[in-house]
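Form predicted alone, single chain, as structure tokens, below.
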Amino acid sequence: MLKIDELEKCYRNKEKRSIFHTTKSKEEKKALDGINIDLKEGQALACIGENGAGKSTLIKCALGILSPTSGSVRLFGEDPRRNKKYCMQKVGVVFGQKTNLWIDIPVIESYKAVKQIYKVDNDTFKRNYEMVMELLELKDIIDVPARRLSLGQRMRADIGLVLLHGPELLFMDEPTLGLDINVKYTIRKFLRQLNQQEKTSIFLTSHDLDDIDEICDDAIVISKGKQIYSGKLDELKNVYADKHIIKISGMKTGNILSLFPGVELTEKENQSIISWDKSCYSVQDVISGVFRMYAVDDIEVREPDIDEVVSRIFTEGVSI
């Protein structure tokens, strides 16, 4: 669906002008440097990176909005710059801070316009329209002008809009930015269902790492324009998450540190959190010790969150 090989995108520094002279600079800044992506049908791929890493530039190159300095981009086997109409028929694009809705007319009129623009047949439009109405909970806002919608309502309507023509691939750039937790949950659930049931491919960038964790199975990581990881999201966690974590609710009856020297113990009221290096003790051994040293009401074993993993990547300078 999306094949990118050795993609580079360079920007030349602008001229510096003053009253007396103009200084021309031949220096170039590489926004992207050697990016490789092979996104398959039905895949949900996250693009992870700090601010300025090149995520938005990557999407614009993939869509043919920007021309690569070198390397190649193929979208459904075509160069998106030269066969834009064909490619755009097969994709949907959502930028979190920009809307595709006509702001002064009811949402339903924007939806009808998309039907005409993309020449969507009646059966396809009806099926997709009913799907987004139900799963994105749009019934109460479909007749409201976009200008009067809250940010969360507008984002739900925007996602519904780009799905009406049945795209095979969705580009989502910060789709839950600034939204409250309930709207985020609705959008994440919908996108995951769309990917798993309809086999719609997703290319997602987000600073909300819960989006990535709940929607995507695969990831690439870019830092300062360079690709430093490509593979399964779980494998990324395994590489960078070198600790096990157990959360316990219940009364402490003994000292867990006496059984497992070196574990980190955090206690608050009736809860304790134990974390330790994976190479030191097995989860089974520590759980056995927990039941000896606590009157356990509840116990949860978890891996470090994706935000902990990404924080380590960018703050410690670890590379794969």
The other form holds:
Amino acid sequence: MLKIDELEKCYRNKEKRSIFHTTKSKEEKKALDGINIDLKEGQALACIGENGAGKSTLIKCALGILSPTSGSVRLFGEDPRRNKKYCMQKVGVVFGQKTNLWIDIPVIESYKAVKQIYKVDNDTFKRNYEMVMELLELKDIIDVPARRLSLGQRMRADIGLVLLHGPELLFMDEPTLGLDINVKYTIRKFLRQLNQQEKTSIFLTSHDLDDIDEICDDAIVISKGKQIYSGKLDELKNVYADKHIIKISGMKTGNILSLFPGVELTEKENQSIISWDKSCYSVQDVISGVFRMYAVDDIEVREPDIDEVVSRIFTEGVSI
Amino acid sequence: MKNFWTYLKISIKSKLYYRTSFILNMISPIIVLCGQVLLWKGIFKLNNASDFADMSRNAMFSYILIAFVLNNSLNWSTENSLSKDIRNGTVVSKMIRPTTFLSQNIADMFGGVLIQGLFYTLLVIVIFFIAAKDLFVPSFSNLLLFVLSAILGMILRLMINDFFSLLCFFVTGYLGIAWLKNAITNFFSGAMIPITLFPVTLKSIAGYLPFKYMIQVPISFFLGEYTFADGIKTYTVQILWILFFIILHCLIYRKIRINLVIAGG
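With the form predicted alone in hand, show me what the form predicted in complex with its partner chain looks like.
All chains and molecules follow, beginning with the one already shown.
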């Protein structure tokens, strides 16, 4: 669906002179360097990166809005710059910070326009329209001009808009930016459903790592324009999270620290959280120790937190 | 082409949605027109003559009225909507639709031209009926020649406007470009004063520029200054200028795709 090979994108900063600023010499900035992506049908791929890492530039290159400096981009087997009409017909794009709706007219008018622009047949349009109306809860805002919608309402309407023509691949650039928890939940649930039931492929960038965790199975990590990871999201978390965490509900009958010196123990009322360095003890050993030292009501081995993983990658600059 | 009509319909609906703002936009040029008419009335009265620099009084007032329609069919807000989209980054939505960027821009501007142009045309037709004795009324054939030239002139104007709007990708503010474009086009198109009244040097400079084909040249057909033979030549030049700006659009758009930085990432 989307195949990117050795993509490189450089921006040229021209010499600038101003009364108040010193002269800046002409320089080239590499926004993307050696990016490789092979997005298959039905895949949900997350693009993780700090601010200014090149995520939006990558989407723009993938869509043919920007020309790559070198490397190749193939969208549905075509060069999106040369065959824009064909490629855009098969994709849906949401830029969280910008709307695709015509802001001065009611949302329904934008939807009708999309039907004509993408030449969507009546049955497909009706099916998709009913689906987005129900799942994105658009009934109350469909007749309101986009200009008057709140950010969350506008985003729901925007996502609805790009699905009307039945795209095979969705590009979502920060789709939950600035939204409240309810709207985020609706959007995540909807996208997950779309990916699993309709087999719509998703390319997602987000700073909200819960979005990524809930929607995507695969991930690439970009830092300063360079691709530093490409693979399963779970693997990324397992490789990167250096701690195991177990959460226990139940009465304490002994001291776990006597069995496993060095583990971190946090206790609160009837709950205890034990965390330890992966290299020290295995999960099985600690669990068996827990059953000896606690009258366990409930026990949970917590998944490594993606926030923690990403924070480590970008703050400590660890390579993968 | 079907998509063009869809974009055109959206443009018209968008412009008509906020009625008060739309009506206020329509009224302000009419006030300027009244000022222009009074000014030229004063000039003719001072000179105490029926001609001014080879232009009869009736021809001059007809010129002012037609220039008013042609010049104000595209208002400030429509003219600069692309520039504003570029500045706030929403232009990206035009780049991801399965329609060419140029046709979306032209449809967007043309929607404004249709509404505003139609309103001013009707207004001026009424004025012509009321004050026919004080105005130059063209023959039917001149009127036909004028209409064709005016349509080509309007397409040329939309293309020139598109060119200036695209320049906003390369600068930090759009107002400077917008004012510069307005000053140049108003002056060299003959919208402010007929080019025939320019000094020789300025007249020859205007001759090499495309702007006079937007207003001055179509009005010359209206006033019967150009014959049918002139028409063929003039239409050809107008079409060539339109093609020139289409090619320029493609070249600039290619350049934009190489080094584009859209506001907001």
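The structure presented is a predicted model; accordingly, all values stated were derived computationally and were not measured. Positions refer to the first chain, counted from 1. Note that the rigid core is defined as the largest set of C-alphas that superpose within 1.5 Å between two forms.
- Put the two forms on the same core and the Cα of S275 is off by less than 2 Å between these two forms.
- K232 is not among the residues whose C-alpha shifts by 2 Å or more between these two forms once the rigid core is aligned; its shift stays under 2 Å.
- Positional change of K247 between these two forms reaches 2 Å or more at the C-alpha, relative to the superposed core.
- A C-alpha shift of 3.6 Å is found for G289 between these two forms, based on superposition of the rigid core.
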